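In the block that follows, a single chain appears as C-alpha cells, in the form predicted on its own.
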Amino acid sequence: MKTLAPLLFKAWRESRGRFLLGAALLAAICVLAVFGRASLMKVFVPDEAFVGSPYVGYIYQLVYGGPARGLFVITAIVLALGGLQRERLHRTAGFTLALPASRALLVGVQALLGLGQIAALSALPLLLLTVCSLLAHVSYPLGQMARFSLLWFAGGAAFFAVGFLAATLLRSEYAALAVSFVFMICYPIAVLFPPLNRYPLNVHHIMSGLAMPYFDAHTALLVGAPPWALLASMLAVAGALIVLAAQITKYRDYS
C-alpha cells in the first residue's frame, strides 16, 4: 500500500492533462446539448425521426450515439499511451524502474488507473445530463443514462486495453496512436463481412446499441435487460490485453 499510493499519484501526474481536456470536451458537448437545444435539433432530429420524445431522441442522438460517444472513444485510446516506452524516450525509464516496485505492478497501476478514468468519463454525461435537464426544464430518463455508462465502460475499456498493449509493444507513442486509430476505424468494417457478422462484435453499435437487439431504435431507448453476457465478455478480453501487456514489460530492455 506505501508502494501504491505513489505510483498511482504519479500515473496521475502523467495522464491528468488528456483526461481533464477529455472530460473538458465531453462536459461541454453535454452541456450544450441541453442548453443550445433549440437549435440543434433542428439539426440531429428532424421531423418525426423518433416514435417517442423528440429529446430523448435527440441526446442519443448527440450523445449516446453521436459525437460524444466517439470523443469518449479517443479519449480512452489516448488515455492508454505513455508508460516506460515514453518514460525511454525521456530517457528516465531508469529512475521508474529502479523503484521498488515490480514491472507488473508498474504496468498494472498505469491500468487501474486508466480503467478509473474511463468508469469517470464515462457517468459524467449521467451527472451534468441529470443536472442540466433539471435546470432546463426538461427530462431524460435515468435508468437510461445509467444504462449506456455502463455500455460505455466495457467498450471504453476494450479500446484501452487495445492502446495500451498497442503503446506496451511499439517503442514511439505517435505509432501506438496511429495503429489505435486504425483499428478503431478498421475493425468495425471488418466485423461486417462473414464469418465475424454472424455475431455482436462491433464496439461501437455495442456501446451505442444500434442493430443491437436490446436497443429500440424507434424510441432511441434500451429495452430488455443489460448484454450481461457481452459486456463481461469485452471486460475480460480487455484484462486479458493488459495481462499480455504487463508480461511483455517483464521481458523488454527499456535502456
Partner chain sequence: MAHQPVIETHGLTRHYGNVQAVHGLSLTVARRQITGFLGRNGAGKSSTIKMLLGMIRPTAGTGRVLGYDIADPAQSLQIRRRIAYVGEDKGLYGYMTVAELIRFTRAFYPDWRPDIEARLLQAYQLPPGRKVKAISKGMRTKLALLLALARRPEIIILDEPSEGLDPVSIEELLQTLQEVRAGGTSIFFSSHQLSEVERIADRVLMIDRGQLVMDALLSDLLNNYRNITVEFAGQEPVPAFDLAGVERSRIQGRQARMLASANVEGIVAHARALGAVAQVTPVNLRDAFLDLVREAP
The other form holds:
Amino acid sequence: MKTLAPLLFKAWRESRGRFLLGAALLAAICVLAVFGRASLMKVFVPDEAFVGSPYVGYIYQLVYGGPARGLFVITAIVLALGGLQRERLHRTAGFTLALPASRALLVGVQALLGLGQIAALSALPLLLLTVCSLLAHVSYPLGQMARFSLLWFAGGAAFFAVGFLAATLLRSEYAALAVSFVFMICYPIAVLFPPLNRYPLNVHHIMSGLAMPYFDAHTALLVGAPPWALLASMLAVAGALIVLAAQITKYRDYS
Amino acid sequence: MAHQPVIETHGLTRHYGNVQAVHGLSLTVARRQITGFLGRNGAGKSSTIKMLLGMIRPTAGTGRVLGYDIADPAQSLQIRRRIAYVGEDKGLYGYMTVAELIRFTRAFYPDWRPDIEARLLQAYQLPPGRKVKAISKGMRTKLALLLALARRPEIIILDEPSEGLDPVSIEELLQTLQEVRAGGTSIFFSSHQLSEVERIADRVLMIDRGQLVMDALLSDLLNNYRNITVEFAGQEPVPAFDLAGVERSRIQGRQARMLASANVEGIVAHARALGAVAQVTPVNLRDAFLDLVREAP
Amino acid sequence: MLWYKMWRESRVRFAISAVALLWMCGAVVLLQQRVRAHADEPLSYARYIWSAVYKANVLDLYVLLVIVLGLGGVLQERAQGTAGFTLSLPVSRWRLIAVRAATGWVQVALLALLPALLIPLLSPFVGEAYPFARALQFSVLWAGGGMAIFALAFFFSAVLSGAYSPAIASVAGLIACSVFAELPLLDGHPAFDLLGTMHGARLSAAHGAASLAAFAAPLPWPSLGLYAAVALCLVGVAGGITARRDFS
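Switch from the form predicted on its own, shown above, to the form predicted in complex with the partner chain and output its structure.
Now the full complex is given, and it begins with the chain already shown.
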C-alpha cells in the first residue's frame, strides 16, 4: 500500500494538465451560463421551448444536455490516454517497469485516478451552478444537479474505459485518441442496428436523459427514481474494459 | 548460497518475427563480481537484459535472477525488489523534479539509504529543484545511478551506463561501480567500451548474434588466452586447426590466425610439425572481442 | 523528404479517420429506410443525408478527427526525444511548420471529399440517388471549415506542451465559437458561425431555400476565404512561436 501514493502522484503529474484544463473550461461554461444568461438564454431557450422555469431549461440546454456535456465526454476520453504504451514512446517505460510494482497495480492506479478525476469533473457543475446561481439570485434544483452528476459519472466512466483500452491497444498516442473519438460518434449509430436497438445503450442519451423514460423533455427535469440498473451496468462495462486493459498490459512485451 | 550465480539462463531465446535477437543463450553471472556483457550493436544484449527484468517474455528457454524465475510475473516482482536497473536511454520522468523523482523512487524500497542518497546528491551535484527534463544527459545518468545505489540492491544491471558521459564522469562511474562491488553488490553491465570493461570487470561474457561466444574471467583471458599466427611456406593448402583450446581460427592466404584459450604449446607443436612458423602473442580484450565477433572475410 | 516525415507521422490517424468516415457514411445510407420510417415528419432522402451526414453525426466526427490530425509538431517531438534530430535537419523551422500544415490540409481536404465519393456511389444500392455535385459542395464547405479547425489544433499544439491538452483546448475553442456565433451581436455575420457554415444552414437560410438539403446556391466564398485567412494566421503564429522557442 506504501507504493500506492507515489504511483498516484505519478499518474496525477502525468494527467494534471489535461484535467485542470478540462476543469477550467467546464467551469468557464458553467459560470458563463449563469452570469451571461441575459444574452444567452434567448438564444438557447426560445420562448415556450420548455414548460416551467426557463432557467432550468436553459441550464439543461447549455450544460447538462449541451456543450458542457460534450466537453466533459471529450475530457473523460483524453484523461484516459497515456499509460505504458505512451511511456514506451517517451522512453520511460524501462524505468517504470523496473519498479517493484506489478503491471496490474500500475494500470489500476492510473484507472483509479482517472475515475477520481471524472468524479470531480462530474460534480463540478453541481458545485459551480449552486454557488453562481446563489450569487446571481436564481436557482436550479440541487437534486437535479446531483442526479445529473451521477449520470455524468457513469457515462464518463464508460467513455474513459474505452479511451483507456484504446490507449492500451494502440502504440501511437494520437491513434488512441482518434479511435476513441470514432467510438464516441459511431457507437450511437451502431446501437441503431438490431439487436442492439432494443436496449437503451446510447450513453450520450443516458447522460443527458434525452429520449429516456427518466427524463421529462418538456420541463428538462429528471423524473422518477435514478436508473440504478442502467448506471450499474455502465459502471460494470467500464470496469470490465479496464480489467481487459490490465490483462493486455500484463501479457504485453515492452521492448 | 554464496557460490550460487545471481543470474543464470538456459537456452534463453527471443524472436521478433523472423529476427532472432537472442538464440539459446546460456550464461551465469557470479555473485559479488563485476560482469561485463559485451557484444556488437544488435547482438542481443538489451533483449537479454529486458528478459531478465520481465519487460519482454522469452520465446523459449529459462532464466533465473537471485533464484527467481524471470518468466513468472510474481517472481519477477521479487526480482525487481532486490535489483536495480539503469537503462540504456536513462529514461526518467522528465516532468518531475530531481527531488520529486528521488522521493517517488524511495517509496518502493524499504531498504532505502538516505545517507547514500545525501552523499551522492552532493557528490554528483544534482540540483534537487530542477526538472529532470531540464538536466543534462550526464546528470540524468548520475541521477539514475543515485536511484539505483541508494536502494542497496543485491545486483545492479546497467545497460550501456557510460553512454553520453564525459571522461570525468566515466571515471567517477567506474570508481563508483568498484566501490559498490566492494560493498558486496553484484554488477552486470553491458557496454561497447572495451577499455572500461577491461578496467573494472572480473568476468567477461561476450555475445554475438544472440549466442554466447565467450565466458571467461578477465584475468584468465589476459593470462591464458593467446593469439597464435601460423605461416606456411609451401604451396599445399593450409590445414584447419581443429584442436583443443582453439576458440576461433581464421585463414588468410598462407596464414592462419587463431585465438587460443589453452593448449598453446600443443597448438604450436602441431604447427611446427606441419612445417609452419608459429608466433605467439598475448591478447587484450579488444583483440579477443574483434576475433570473436568480427565477420569472417 | 519532409513530406514523407509528416505523412509517416500522421498516416495512422488519417487512415483511422478515413475508415471511420466511410463507415459512418455507409451506415447512414444503409440505415436510411429504418430512420426515415421512424421520423416525426416525412423526410426526403436528400434531407435525411443532410441531417445525418452534413449537419450532425458525421460532421461531428469529421471535426473531431481534424482536431486529432492537427496535433503533434516539434513541441510534442521534444517529449519523445526526436526534436533534436528534426531541428538539426538543414531546413528552417518555418519550412517544417509549412510542410506539416500543408500535409495536414491536404489530408483534411481528402477526408472532406470521402462522403462525396461514397454517398452518391452507395445510394443507388438502397434505391435512392444523391447528386455528386451537391455532395461536392458540402465537401468544399467541410474542407474550408476543416482548414480552420486543423489550424486551431495546430496552433494549440505549438503553444501547449501536453500531448492531449491541445485537443481539449481546440474543442473548447469550437464550443466558444459556436456559442458566440449565436449571440444577437453577430447575427448579420454568418461567417462567424464556423460549424453553421460547414453544415450549410447559413448558406441555405441566406438564399431562402425551403429545404436546407435542396440548396444549390453559390458557395459562401467570403466565409471560406475568411476561414482560410484565419487558418493561415493561426499557422503563421504557430510558426512564429516555434521559430522563437528554445528546444533544450
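C-alpha atoms forming the largest set that superposes within 1.5 Å between two forms make up the rigid core. Positions refer to the first chain, counted from 1. Nothing here was measured: the structure is a model prediction, and the numbers come from that model.
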State yes or no: after fitting on the rigid core, is the Cα displacement of F193 between these two forms at least 2 Å? yes
